[in-house]
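Given as C-alpha cells, the chain that follows is alone and in the form predicted alone.
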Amino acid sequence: MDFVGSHILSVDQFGREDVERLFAVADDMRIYADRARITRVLQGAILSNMFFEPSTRTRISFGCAFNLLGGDVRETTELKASSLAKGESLYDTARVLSGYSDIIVMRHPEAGSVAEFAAASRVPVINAGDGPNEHPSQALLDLYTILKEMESRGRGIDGLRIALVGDLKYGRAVHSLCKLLGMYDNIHYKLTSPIGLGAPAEMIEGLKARGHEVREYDQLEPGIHNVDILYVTRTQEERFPTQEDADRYRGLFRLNNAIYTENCEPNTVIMHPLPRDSRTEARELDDDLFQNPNLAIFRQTDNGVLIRMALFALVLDVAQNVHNHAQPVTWYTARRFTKV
C-alpha cells in the first residue's frame, strides 16, 4: 500500500510487506519512545483526537506518539462535547475538523462510522475502533508484540500456535488480529470462548480457506494447551443488548498462575489488549500473574506508542526525516536509568 496521505481504516488494507515496512519504522522509533533522543519532525502539525467512546490507552498513546514526533494534539473525548450531540452529521463534522487538522484519529460506537467520516475528510483519518467492527492499530501493535516475543525465543510468526480466549463475538481487537495473522503461513488458532460468544463464522471460514488450522473450544483448560501465545480478552459489556445479558458471562473464563502452570507451556506468552476487568467477580487475568515473566501486557502497551508513531510517520511522509530533526533529551527521565 501507499501509506502517504492514506486513511488507515481496516487491516484489510495491509499486505505482509506493508506490515514489515511499518514494523521497521516502529523499530526506528524506539530511541524516541524511550526518551533517549527527541525529534521535532512534526513540529507545527496538528492531530485531532476524536473519541466518542471511553478510551485510556488508545487515546493517550496516539496523543503521546504524535507529541513524541513534535506535533500538537487537540482532543474531543465525548459525543456530548461535540456538535454531533446537536444533530450535526459526520459529513459536516469531517469537513470542518479536517480544515483544522493535519491528521485525525477517531473512535466511534457504530460499525462503519469512521469510514463514513473519512470519506468526507480532507486529511488522513485513522480508525481507533468503530463499534464491534475493527481496531486496526491495536491489531498491528498486537502483531508487533507477538513478533518481538517470538524473536526473543528464536522464532518467527509462521507456524504460530495461538489461543484467543474470551469474548470473540464482540471483540474487535480479536477480529482484526486474526485477519492480520492470516497473512502468515500455517497459523494454528484455538478459539476459546463461552457458548454464545464465539467468533463470527465468516471469519473462521476465511481463515480455514487460507489453509490455517482453526479449532473451537467452550472450556478454558483444553483451549489453552500447547500454544505459543495466550491472548485473553474481557467481555465487551458495552456491546450487549442489556447488562443482564452481559452479566451471564462475567468471570466465566479466569486465568491465574495455577491454571497457567498446569495447562500452558513454560514459555507461553500472555497477552491482553486491555483494559482487563479487575472487579473481583469479573477479572479474566488474576493479579498473581504479575510476577510471571511471560506476562507481556505492559510490553504490549509500550509497543502501542511505537506502532502509532510509525503510522503517523508513514502517513505524513516523514519516516525518512525523523533522525534529521533529533536533539538530546534536556530533562531528567527515569527511562535513562530504568530497564523498560
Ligand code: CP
Second form
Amino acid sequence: MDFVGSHILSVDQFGREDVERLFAVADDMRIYADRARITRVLQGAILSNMFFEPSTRTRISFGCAFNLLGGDVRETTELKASSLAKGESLYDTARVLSGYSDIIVMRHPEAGSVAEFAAASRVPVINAGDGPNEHPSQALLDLYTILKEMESRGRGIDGLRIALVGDLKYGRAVHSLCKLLGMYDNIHYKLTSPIGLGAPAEMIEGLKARGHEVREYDQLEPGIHNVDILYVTRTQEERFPTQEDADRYRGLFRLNNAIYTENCEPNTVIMHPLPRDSRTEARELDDDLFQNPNLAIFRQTDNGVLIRMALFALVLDVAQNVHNHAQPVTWYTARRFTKV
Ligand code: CP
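Next block: the form predicted together with phosphoric acid mono(formamide)ester (CP), after the form predicted alone:
The complete assembly is shown below, putting the previous chain first.
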C-alpha cells in the first residue's frame, strides 16, 4: 500500500506489511505523545476535522495527533452546524473543504458516505466512522493494543483467541477489527451477542473462508471462556430503528469482576472501544474492573493518539522527518510520568 496521498477508508486497504510499517511509525511517536519532546514537522498544515455524529476520543485524538505533529486543526461538529443542513451535497462540501485543508477526517452516520465524500475531495480523507460500516483507525489502534498486550505476555497475534461481546450487528469497531485480524493466521473468534444483534453473515463467511474458526454464542458466560482477548462493546442504540427496539437489549450482557474471575483465564485482556454505557441499567463493563491490570481500555485510548499521528505522518509523507523537527519540551508536564 502506498500511504502517501491515500484516503484511509477501510481496513481492507491494509496488508500485514502495511500494518507493521504503520505500527513502527506509531512506536516512533510515543516520545511526542508522552511529551518527552515536541515536533513541528507539520507546521503550516491544516486538518479539517468533520464530525457529523457525536464523538469524544476519535475527534479529540485525531485533533491532538495533528497538533502534536505541529499542524493546525479546524473543526465542525454536528451536521446542523454545516451547510449540509441546508441541503448542500457531500460532493460540494468535499470540493469546498479540500480547498481549505491538507487533509480531512470525517465521521458521518451513513454507511459509504465518507467514501462518497473522498471521491470528490482534492486532499486525503480519513474515515472516522461511517454509520455501522467501518471505523478503520479504531481497528488499527485496537490491533496495535492487542499486539502490545500479547507481546508483554510473550506472544504474537497468529493463533489469537478473541471473544467479541455485545452489539455485533451495528458495532462498526467490531466489523473493522474482525476483518483486520483476518489477515493473520488461525484466529479463533467467539462472537457473543444477544439474539438479534449477531455479526453480519457475510463477515462471518469471509472469516471462515480465510480458514479462521468462528463460533457464535447468545449467552455471555460460555462466550468468554478460553480467550486471550475479551473485546466488549456498547449497544449502539443510535442505530436502532426505534428507541423501543434498543431498550430491549440494554443491560443484557454485563461483564464485572466476579463474572471475569469465574469465566476467564487470569491473563485475559479486557478491551472496549469506548464509550462504555455507564448508566446503571446498562453497564456492559463494570467499574469494579478498574483494579484489574488486564483492563486495557485506557491503554487503547492512549494508543489512539500514536496510531493517528502515524497515519498523518505516512499519508502526508513526513514520517522520515519527524525527528528532524524535534525540540525539547519547555513546560512542566505530568503526562510523561503518568501510568495507565
Ligand atoms: N471509540 C470511539 O469511536 O469513540 P468516540 O465515539 O468517543 O469517538
